[in-house]
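Here you get one chain, nothing else, as C-alpha cells; it is the form predicted alone.
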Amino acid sequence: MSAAAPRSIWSSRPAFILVTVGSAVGLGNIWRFSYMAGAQGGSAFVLVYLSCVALVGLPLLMAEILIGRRGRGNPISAMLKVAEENGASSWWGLLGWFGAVGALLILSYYSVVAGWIVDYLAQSVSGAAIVTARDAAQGFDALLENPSKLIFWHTVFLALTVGVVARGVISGIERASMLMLPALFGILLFLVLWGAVMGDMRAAWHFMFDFKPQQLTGQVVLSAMGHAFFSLSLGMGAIMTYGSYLNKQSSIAHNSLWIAFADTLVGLLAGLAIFSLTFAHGLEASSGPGLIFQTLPLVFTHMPGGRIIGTLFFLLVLFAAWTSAISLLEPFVAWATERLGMRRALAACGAGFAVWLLGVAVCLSFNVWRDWRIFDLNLFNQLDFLTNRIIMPLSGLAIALFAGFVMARENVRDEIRLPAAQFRLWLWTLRYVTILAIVLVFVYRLMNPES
C-alpha cells in the first residue's frame, strides 16, 4: 500500500475561523433564528439564547474541535484513534459514523430548502411582484406543489456544493469560504443599514433586546437552549472534520470564541434587518417558518428598492446555506478518501448522488407522495425529526461525555492549552452544565414535537 498523502492543513488561523463560521452560519441563523425569536416573543428568547451559546454551545464547540485535531482524521478515524489513545472502547467509533451519516441525511432535505432560496432569488432578480399576503402564501404553496421545479433547484444547489467539495480542502472549501463569508457579512451589514434608514429599527431593537420577564417561560428557555446548540453546527461531524485540518499551534479556545461570536452576530444582525423591515410595513414577526418565504417577499414588493434589497437578501441566505452544505458533505467525503483511497472528486460525486436521490424523495413528499406518512409526518419532517431531535443531540451528548470523562485530562489539556483555572472552569462547564442542558433539550423536544 502506498504511503498516505500528507493531510491538508488550513492555510491560516483566519482561514479556519472563516470556514468554520461558514459551517455554523446557515439557514438556522437567518431563517430559523428569526422566526423562532418572532414566535417566542423576541427579547426573552434572544437573551436566553445568548447565555446558552456561552454555557452550552461554546464548551461543546471546543470539545468537538479538540477531538478532531487530536485524531487528525475524518470523524470515524478520529474517534477510533483518540479512543485507542485513551484506552477506551472502539465502539466510540460509532459516534463518528453517527455524525457523518447524520450530516448526509441533513443535507438531503437541507438542499431542498436551499433550493427554495435559489427559486426566490431567481424571482427577485426577475422582478416578480407579490401584491398581497394571499399571493405570498399561494406562491409558496405553488412551489411546493411543483415537483419538477423543486427537483431542479435541489439539483442546482447540490451540484454547487459537490463542485466545491470535489476541489479539495484548500482549493475548494477554504477558497469558497474566503470569498463567500466576507460577501455574506458585507450584504448583511448593508441590509441592517438599509433597515435603519428605511425600516423601523427602533421597534426591531426593542423587540429583540428589551427584556420582558413575563415572556420568560420554560418553553422559551428550552427552545433558546436548543437553538444555541444547533446553530453552531454541532454533533454532525462537520466541526470535528474541520478541526482535524487545524494546525497544532493554533489556539482552540481563541478560535472557538471568534467562531461563536461571529455565528451569533450573524443571527442578531439578520434579526434586526428582518424585523426592522417587517415592522415598518405593519406585518407580524410571529409568522413562523413562512417569515422569509411569505412575509418578507411581500415586504420587498412594497418597499422602495425592494427588487434590489430582495435580491441581496436571498443572495445572503444562499451563501449561508451553501457554506453549511459544504461542511455537511465533507465528513463523509473525508472518510471515503482517507479510508477507501477514493479520489476526492469521485467521493464527492458518489456521496452527492446518494444525497440527491434522497432529496428527490423529499421533494416528492410535498406533492406526489404527500399521503405517505409516518406518525402524520412526511419524509421531510421525518428526516428533520430524526436528525435534529435524535442524532444531533445524542452526538453532542456523546462528544461532551467523551471529552469530559473518557479522555485523559492531560490529553485534553494538551489540546485546549488554557491556564489552569480557565481549563478547570471549561471542563466543569462541559461535564455538568453542557451535558445537563443537552439532556433537557433532548427530552423536551422528544416530548414536544411541535416545538
Second form
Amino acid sequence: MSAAAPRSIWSSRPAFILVTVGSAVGLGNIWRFSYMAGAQGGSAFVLVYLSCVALVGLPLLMAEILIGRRGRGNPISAMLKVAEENGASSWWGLLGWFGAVGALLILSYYSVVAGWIVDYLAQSVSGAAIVTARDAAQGFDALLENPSKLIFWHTVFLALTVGVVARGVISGIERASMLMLPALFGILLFLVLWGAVMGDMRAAWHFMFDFKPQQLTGQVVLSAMGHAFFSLSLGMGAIMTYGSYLNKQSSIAHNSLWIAFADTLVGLLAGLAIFSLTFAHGLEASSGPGLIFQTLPLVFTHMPGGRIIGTLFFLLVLFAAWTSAISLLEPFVAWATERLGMRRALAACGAGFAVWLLGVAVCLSFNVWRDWRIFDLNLFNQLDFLTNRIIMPLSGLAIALFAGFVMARENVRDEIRLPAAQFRLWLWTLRYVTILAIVLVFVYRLMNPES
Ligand code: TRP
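What about the form predicted in complex with tryptophan (TRP), after the form predicted alone?
Once more the chain from above appears, this time first in line as the rest of the complex follows.
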C-alpha cells in the first residue's frame, strides 16, 4: 500500500455502533421484513429469523469486523493482508473484490427502490390522496411504468449517497449517521406509539409473535435465514470496511451484539407499526413487495393525521435506505482512494456514475426493457438473485471459512478478546453452525428460485 495519510478511525464506540447499525438497518428491515413476514404467516417467520440472527448473523458479523480491523484496509487489501499474515494464498484477495463489486451491484437496484421511497415521500408531503385500493395499486404500477420518473428519483437518491461518501469517513459517513439514526429511532418509536393508539396493536402482536407450528415450513426457515443475512449487510465487504476504521480497544463481540440487537429491534418495531395500522383498516398483511407502497398509503389516506404520519413513515425509510446505501458505496471508494490514490470525491463520483448507469438499466427493466429476461427474470430481479442468492452467501461462507479455519487462532483471539469459554463457543458456532446453515440456504434457494 502507498504511504498515504493515516486511515480514519471512528470517533467513538457509539459512533461505530451507530454507523454499522445504519448500514444494517435499511430497506431490508422495513420493506422486505414486513412483506416477507406478512406473506409467510407472521410469527413462524419472525421466530426463525430471530434464531438465525443469533446463530448465523452474529457469529458472521463478528468475523467480518474482525477481518476488517485486522487488515486495516478496504476489503481487498484487508483480505490480502490478513491472508499473508496467516500464510494463506493471495487468492483470498478475490473475496474482497467479490464484496466491493457485489456491493455496487446491490446499490444499483437498491437505489432504484429507494427512489420509489423518495417519490412516495414527495407524494405524502404534497398530500396526494389515494382513495381506493385500486388507486393505490394503479399508482404504484404507474410509477413502474414511468421510466423518466424512476430515473429521476434514482438519480436524486444516488446523488445524496455520493454526496455523503465524498465528504469522508468522519465528516461524511459518521456525521450523517449521527444525525439520521437518532431521528430514525425517534420516528419509529413515535409510529409504534401511534399504532398502539390508533391501530390494532393487539392483532399485530399476535400476528408477529404467536407461535403457530403448522406454519413452520422448510421454506419459511430458509427465507428467514436468507433475510437475516441481507438484513445484517453481511458478505459484501461493507461491514469489513467499517470494521477497518474501528479502534483496537473496542470489543468486537459487544459491539456486534448491539448491532444485531438494534437491527432486529428496528425490524420488529417497524413490523408492529405497519401491521397495527394495516389490520386496523381491515387490510391484508400478505400483499407482498407492494405492502408499503400499496397497502400503507391507503391506510394513511384514511387515517386522521395521515399526511403527517405518511410523511414521517417515508422519511424513516429514506433515512434507513440512505445510511445503507452509503455503506454499499464505501468499500469500493476506500479501495480506489487507498490503492489508486484517487481523491475521495472523485472516487465517489466515479463509482457513483457506474452504479447510476446500471441503475438506469434497472429502471428500464420495469417498462421499456421488460421483455429482456433471463430465467424469466427482468434485470431488477436478476441483480437481486445474483447478489442475494449467489454472491452474498458465497462470500459469507468464504468469510466464515477464512476466520474459522484459515486464520491462525492466536490472531483471531487477538481481535476477539472474549473469555476462553465464550471465545470457544463463538468459534464453534461459526465453524459448524454458521457454515452449515449458509450451505443449506445456498443450495436450497438456488434450486428453488421461487422460495
Ligand atoms: N442491510 C441492508 C438492509 O437491510 C441491505 C444490505 C444488504 C446491505 N447487504 C448489504 C447494506 C451490504 C450494506 C451492505 O436494507
